Amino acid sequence: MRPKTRQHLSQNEPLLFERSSPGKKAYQLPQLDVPAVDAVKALGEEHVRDEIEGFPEVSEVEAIRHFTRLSTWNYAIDHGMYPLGSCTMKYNPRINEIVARLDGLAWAHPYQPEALSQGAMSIIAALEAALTEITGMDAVTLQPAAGAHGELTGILMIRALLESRGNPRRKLLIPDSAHGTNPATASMAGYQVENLKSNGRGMVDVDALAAAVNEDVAALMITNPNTLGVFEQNITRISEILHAKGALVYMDGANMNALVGITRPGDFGMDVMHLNLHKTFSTPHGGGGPGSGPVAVKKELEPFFPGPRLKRSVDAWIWNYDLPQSIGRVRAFYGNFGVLARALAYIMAHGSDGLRRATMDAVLNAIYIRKNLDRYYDLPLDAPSMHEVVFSDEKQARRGVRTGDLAKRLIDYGFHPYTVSFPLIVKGALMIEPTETEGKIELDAFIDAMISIAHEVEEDPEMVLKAPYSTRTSRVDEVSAARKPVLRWRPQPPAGKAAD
């Protein structure tokens, strides 16, 4: 039996322009009881503003049901799972948001002297502790504000690191499994990019990558998990291949949701990497932030983190500006504060057992995902699934749907779309990442509609090209909307009827 998707109306809502009409007026007052004042006259001209020309009039009811039915045509993380995972939208405890927003804390000044910080500096303080001890490092910067700036923090210091012992080298290798943000932060930071391809199993070619090791190598860039959600099963005999050159393992930390708890990057020989508080720790990232970006390192890189660096005096913090081996700032003032807070009340919230927890609900929920799902849609790779998992269209391409069109038709059974296309390693890819924080009930709704679509492709391929059928707008040319962006709903006429 198909399942019944999550449908509801909705009506066309006219701007609030079109909505006005001269006179209305969002409130109703008595008559005043004391004589009118002219606000001018009390006020001065100077603060008397003039009304604002064609400004919409209208009245409490319709201000409030615009907003409101405005609200209901988003998707949104309190309405249902983003099966594209913890890089754009999980959902995050609201304890969490209360923290980040106590007066003390929302309303602290960047500029205010460091007397008066001592709150705000202990909590930078006990971040930088616990993330220290979750990756197995020797020390943690919390200055970069997302993760592509943490990368580059990360890759200057490597490179400072080789310049004081000589050479800084020419190249980084990067897997193909590697986030795309990884060739443009190694062509910032002045390196060649030399690409590695995987194996039959989506890993690093251990071989491959010992031939390709050279004095000009100045380090790997690896994502572990990568995009396909492996492991990298040989991650240790990887970084002693590099580590036996003189060359540095820089690993992209965007997957701890997979990790935390579980390993420590810094005990499988990572000397450098990353982390994504905000996709990780807890910090709403859909509509593009904020985020936080930590880079943590290996004690030889400590000299050369961007300053100033959080110092205990004998009674209180202080900034230390005396690094004489600094990369510099990377950011005005010291991270992205309200991230950080939310960061640190998410790990003392959870506890270490809470957190090693999480990760293994997350790496279940994708296993649950694939168990349920590898007879409708095609595996590329045989190996095991972490915290997401990667499908591709081939079984539905036979009847001409691909990826893209199946991600459309999930719009009509109330999902938002799983990440399409991408990793591009695997042609017409769906990656599908449920995150911790998803239940069987909710996994089960999206296992249904996904294999409902699969039944609906073998049945009637036609009925899923044409798909969305419950949105506002149809299925657009993407290339013309792109170009063309049309930005007003234009209700269509009538059958037999001309548009206007």
Partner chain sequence: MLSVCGVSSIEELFDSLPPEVRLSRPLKLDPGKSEYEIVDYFRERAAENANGYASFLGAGVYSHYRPVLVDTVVSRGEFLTSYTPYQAEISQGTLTAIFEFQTMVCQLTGMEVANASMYDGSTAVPEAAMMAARITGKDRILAARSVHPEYREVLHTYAKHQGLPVVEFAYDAESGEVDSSALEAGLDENTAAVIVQTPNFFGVLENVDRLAGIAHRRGALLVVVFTEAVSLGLLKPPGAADIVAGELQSFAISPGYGGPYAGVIATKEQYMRQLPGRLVGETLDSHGNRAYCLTLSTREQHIRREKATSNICTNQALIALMATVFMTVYGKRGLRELAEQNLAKAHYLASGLNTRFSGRFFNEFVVKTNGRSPEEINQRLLDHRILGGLPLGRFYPELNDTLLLCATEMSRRESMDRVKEVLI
Contents of the next structure:
Amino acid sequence: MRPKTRQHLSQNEPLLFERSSPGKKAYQLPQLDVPAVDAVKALGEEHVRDEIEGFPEVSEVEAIRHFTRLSTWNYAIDHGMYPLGSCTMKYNPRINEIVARLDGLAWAHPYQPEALSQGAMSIIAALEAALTEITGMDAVTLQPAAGAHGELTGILMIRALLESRGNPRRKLLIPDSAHGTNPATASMAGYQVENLKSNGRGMVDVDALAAAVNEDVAALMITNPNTLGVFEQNITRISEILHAKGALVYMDGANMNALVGITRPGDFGMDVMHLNLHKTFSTPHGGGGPGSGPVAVKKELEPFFPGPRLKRSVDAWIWNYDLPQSIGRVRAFYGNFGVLARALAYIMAHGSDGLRRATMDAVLNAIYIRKNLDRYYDLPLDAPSMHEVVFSDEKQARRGVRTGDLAKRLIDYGFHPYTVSFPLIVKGALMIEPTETEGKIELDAFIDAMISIAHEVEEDPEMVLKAPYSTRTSRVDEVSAARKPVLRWRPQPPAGKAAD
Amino acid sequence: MLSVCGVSSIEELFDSLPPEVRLSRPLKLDPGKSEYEIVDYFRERAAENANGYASFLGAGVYSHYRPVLVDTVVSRGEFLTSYTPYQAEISQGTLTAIFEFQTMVCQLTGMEVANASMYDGSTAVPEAAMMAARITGKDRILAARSVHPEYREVLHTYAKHQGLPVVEFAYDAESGEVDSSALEAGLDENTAAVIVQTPNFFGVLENVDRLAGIAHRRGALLVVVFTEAVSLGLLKPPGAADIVAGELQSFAISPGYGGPYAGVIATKEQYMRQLPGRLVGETLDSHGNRAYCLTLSTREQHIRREKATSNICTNQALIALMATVFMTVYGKRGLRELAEQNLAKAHYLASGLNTRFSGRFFNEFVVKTNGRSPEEINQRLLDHRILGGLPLGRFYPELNDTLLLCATEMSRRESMDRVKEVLI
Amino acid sequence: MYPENLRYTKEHEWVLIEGDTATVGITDHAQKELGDIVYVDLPKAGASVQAGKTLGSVESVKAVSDIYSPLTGEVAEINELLSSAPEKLNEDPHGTAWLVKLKMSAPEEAGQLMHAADYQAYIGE
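What about the form predicted together with its partner chain, after the form predicted alone?
First the chain shown before, then all remaining chains and molecules of the complex.
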């Protein structure tokens, strides 16, 4: 097979501040059509600043070259497979970028009259309806800005519901396989965390759960499929155990890409869940954001939604602020609307069949990788995989090569690494999520790369330990970065050799 | 592929799911649509919103021109379709841009360190309050009523379950500035932070140095909020603050019906380890070349779990990149000129109007409606295809005869003259 | 490897007792497990600490470990060296990279601590 990569030139580029020269500019303001105002007179001398020291001064060409050169130092989905487990790095259709930028949407001010916002409000309503159907829940809020923000919203709603019943309770149960955001959210919502150990198959241990649930437990936060990519076989039983003691089940929907169109959390007993539109519904990750973390709930939780809520009056959409039981606002305005529009466009393009098909392809791709690699990499758990597969570095660690090293070597083969060392319950985890985006050609290339690396570990582990070799930046010294943090540029020569 | 997987159909891959949880019908959604139909649907929706109106709405969301370069850069797949730069070797583009962003935020705000962005300004405020509580070991927050009302609502939601009572204090009814005697009276030994905004929600400038003095005398930190980042091109940076929490929407981020935007938190170096969110630091690679990586991650949820500084995971990298490109395009001189144009337009608009407050203002101010209802004025402006100001009675019952008006470099003289005609 | 004059805990701290003062550090085994140490968080002088409760924490790039106080008492002195040079914990954990000196208020607690041979057996070295 033809190798996936070959070297090409990579342009050097200094920081903006080093590239600046006094007087250069990349802007043109219109002629002022009103009298100029003396800033010192209007604002008072004490309020007027000196020049912004160090701020860039570059020409338009320099500006575009600067960012274009920087961009070429990134790996992206547009380059190839990005199998970062739990992150669902799927293709981002460009039509979504077009629709979100239409003038009437992009320039809509959140305080413009409702009568002149009906288009934006209909989009929100349409997405709420679609996500309600997809999750099988009763209602959705699109306010939260990201998954972790959705978790906080959902847990605060659980607290509010329990409070209305007389006792908010003290604890949340969280499996040891959970994302770190779950326990962090619990403490932000004022709950103590009790960790639940997984059983030998990486699933919630039902007996241990039953023993842990009592009148002190507000809810279980569960990820399903869990972070091992395994569907919780006893999910219905799990929700019964919680409900029997008056507690609720919160589902982290990070892995919803394994479920859409196949099964619905609302149908298997989940009370509250969040979705990550930037994962399951393809809105661009953008180097780490923006995201959007809608929260879907069962009817009994609906009164506690953050405000405002969209409501249909006779012939128009209105925002309802009269929500006496609401947990309050979780952010200004109505949510990351631009992200919502993109997600709706994705759902429309796929339709009912297309969404189901995407789920099936995502699962097929993960299992295909598992079947091809399980001879070369240790599979710590034998439970069936869904959209992602988790190996461990046990075989390679015997040669002194750990998951992080394997990941760096994968870069040389032209792939973004999988998720390294997560979930924590697997020592030396390699968490691989191909998504439905990849076809057989890219998957086979990835599989070949992983097999080739497994051979390299046997033959020349030292070589693997120093990877990557083909990137413009070699292994980065994260230890020095953390010991002596340099978090901003200052006008002095940098230590070491300059990159330019 | 199916045979490798040991199945004869894809459906079989789901045999492990308990039958009772399987969805036995198709989702009730429309069939998939073509690109053309989708664009058409969104065009129709866009047409139902205000189009082609002159706008004098501000109140935390500002209509500034978006230089063409911004979308050119952020549309590049390398920025658009990458994720959090965990793998530094193949993420130097995003990492370098964030390092530049952190630097420019420091230069603008007079702070020493800034994080890689927050969801938005409204969520940055409670994060800053929680940070102040960690630093001081105290547990009470004082927030000015002249901080954006929706930001304060978010602060109340977050603080409620953290044992962090939030008490609000008054603005001076004449000047619109913080009422410093109310602040003095509200401060006690348990106060972790005083939160003020400048320009405040009424557009009025606050004296940060004086407020910092008052807060510091009682051992509280001063948190300064900003919602109009363009003002920093002209206004003295809030260097006396301990924490600055702001919204960068003004920097080439579309109003977009409320989001996505990018917030930021900046602070003094001594409080660096209490910052929430991602941080990018400078280091070297194994060949001695300058390189960047995510750093001080032990503050974050994926390592410290329930003891983390926040549950925040994503930042707003792409939106922060928009702001970075904007700051680059305008640069040292341009941002000041842009701010001066905003100042000139707003002061032109205000001249001759019955302004409610006497305090100094940048590009936003409160005007009295002279016996008519603010809604009636706005209705008349709509007839001229003008979106008027925000009626403040919605958030401040005592100001129910006022409008909050904003002018930017995009406000034309003819529209401003029309607003004056209707208001006078 | 593990000096005879020190006493050890199961959480991998060591203690040197001189009069009513106890110097506390982390063991060589602990620093190896942690890898490159990048930050040390210590209490302020004057703080009171309880045996078995958190005294502070040490951080590597991707992990945080709590340090538990082996004894009850008051923090008399902290090792300022570690704030500027946390790497010393990797280089000299039993010597210059001590963490804090405690004024013991319950010296009898020291009887519970392990001797070097027992600690070595405990960690299997």
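Basically, rigid core = biggest C-alpha set you can superpose within 1.5 Å across the two forms. Keep in mind the model is a prediction, meaning the values are calculated, not measured. Positions refer to the first chain, counted from 1.
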Query raised in the report: Is His455 among the residues whose Cα moves by 2 Å or more between these two forms after superposition of the rigid core?
Result: no
